[in-house]
Partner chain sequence: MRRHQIALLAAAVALVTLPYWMSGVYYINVASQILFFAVFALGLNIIAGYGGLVSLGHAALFGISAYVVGYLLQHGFGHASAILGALLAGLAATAVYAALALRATGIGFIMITLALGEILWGLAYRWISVTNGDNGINLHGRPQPFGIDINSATAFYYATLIVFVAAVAAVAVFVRSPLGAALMGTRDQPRRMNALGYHVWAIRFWACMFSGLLTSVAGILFVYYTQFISPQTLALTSSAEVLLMVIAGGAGTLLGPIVGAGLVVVVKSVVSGFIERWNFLLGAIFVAIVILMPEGLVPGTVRLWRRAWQGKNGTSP
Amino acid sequence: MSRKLTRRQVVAGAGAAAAALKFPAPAIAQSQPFKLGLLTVKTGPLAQGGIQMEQGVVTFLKEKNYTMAGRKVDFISADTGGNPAGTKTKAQELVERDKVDVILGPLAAFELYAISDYIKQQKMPTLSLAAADDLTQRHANPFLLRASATSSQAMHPMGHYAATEMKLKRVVTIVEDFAFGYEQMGGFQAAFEKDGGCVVNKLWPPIVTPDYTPYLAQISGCDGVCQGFAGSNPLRFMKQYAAAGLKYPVVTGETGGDDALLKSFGEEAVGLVSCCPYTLDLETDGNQRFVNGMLKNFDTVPGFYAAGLYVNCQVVEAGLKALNGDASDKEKFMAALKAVSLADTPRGPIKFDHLNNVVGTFYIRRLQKEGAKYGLKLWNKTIKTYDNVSQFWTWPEQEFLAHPVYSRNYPPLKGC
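Coordinates for the sequence given above, by itself, in the form predicted in complex with the partner chain:
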């Protein structure tokens, strides 16, 4: 019967239960609700991903009937507006006014940078989706845990696959002109060139570009293209790429081939090869439960953003269970979160390295028409999996961290 509950009924029920719990005023901390804060973006250009983040959290909470480790969960969602100052204000709101036990989010790297020092000061365990490499590398933050991926983490296996299995030799990269793009393409180039490939040119269109034609005209002298677009830009890029008559195979990372885009992609995207820490077609109980929940609650298939937040919730629950529901000591809670290792998440097994970044499975998928489920016309079919991928790929940690962070100019073009 509880399966048929609507969202409102669950929220009202949870509220009533929480209110009922308040009256006897029990002294022990565990009987108070656990406060889960979410920093997301519900307005502006990043809202599409931000709304999916919230859907991932709500799907998890509904599945667990708003309970974690025996404690009721109060869920507080805050809209940062996608700008750093707003993120800081909202983080303060969650920490100082709402007194949350843990923060999920934020979405974008510049948002996370804006609150990085603050969460350290406040000792506030934060599970972000933002991918900025250095926050779990050269400037690691002890209170930040990343269960999604660094910007370059998916691009390393992609580079390896492109060089060794697709046998590409010369690739042109194209991505938006910002840090997430630089780090993605740095990762691709480093891994691709390690296995004998060569990046011949790197193109950086601005984030808001209605027209990629001038950039498409520069794609030549290669046998493959790597794009790393985010948001809805991959849709536009693939359309214009096909319209320009370009036929080189295209590879991409987690945002460029996101499953949430499948319903909007057209014929032109068939053949796109992507590497992602989450894939819709993973046939495990954990993923099936998650996908069914998303379909039931929001009538939409999940992509990487929703899955990332669902996994974050699983990590929080596991950490809380390890402490028998007591999250009052923030340092102990953070240590418990870091020690979490899960076997059955929607993205497969995960654990964390000593810098708090995820070690997990990455999936190479080919976009095709065959095998599509859930009423979709297109489908990302997994063609290879890389297990236990760390943020350092196959390099030893020392050697990896001795290099500067991936940027527009690093690694440099070799002119081959």
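Target state, the form predicted alone; input state, the form predicted in complex with the partner chain:
The text that comes after this line covers the one chain and nothing more.
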């Protein structure tokens, strides 16, 4: 049976239709806050880096007045506790309870391995600082983007520099007994031996090791040491190394000589040579703006962890702008993030390879007293720059991927 519509109903219906045309669903979605989630570590030996991660995000958001691509940003920070189970729980809370649009973090390689399948199932765009090599290599995750480095990426140029310019021949490696450590030292060994060096021994103290004396006693028959400690552990190691009377030159990657540790290092660390995708002494507008923000907001100089998260925020903002602020389609948003190329970040220019890992500049630095700024007594001075460093170093991609992922036993010790 037909029913006559009143004039009021007709006008109301027309108004609703006009509203639907004028304000399509994406516009309504864009009026909502953009939700930015962070997985970080605030307790334990890795907390030094985890706290800087959060500071890097907050520095970016304050600079942008908590707005990205015209949308207000809600920032939710979650403490993983630095373990795989805690990371999985916190990731689930960010996705299912907090309904975040993107996840930044986590910090550790073993944390990222623990949530990789979950973020893939949820199609959750994730920009991780964690350096788990294989998740942008043989088992690439289409919803993971890395703007920092793989575990081995800084160690490849460090191995090259140690062999070709420091002229080291025989090196002992020492690092925490976990995934990040294995992959770092695998990268160092592969590149060092490619250029004629030899790793004579590999030492693996647990991540919580108050006393390195039993390991220091095993350092001999070499002309150099490569340490890859993270968080606050480099401070303890370098002090105990000097106290043991060891004089071999020490090289390290992005965490073992981190700029955020400069205020805490002492004489024992002078001469430490590191390779990092970020360096405090980079004299660009982008880095100066970032450093000034960290000093203003937290009265601290930044290192790799803070810079990495600030750069991640730059990538998120660029991807969001490319979609006019609409992140509702996760696959489109992920595609926009992968396509980002930035010229002015605190670490210099970056772009991404087809497996979603960064290609960028890496800096060899020597820790010294001269040239220090920001009230510091020690300073990482850049002594060599490697441009356009990919996760495959100088190996052809297919040749690199034909080998096993770097591990505790790969590459094997060959005997020198």
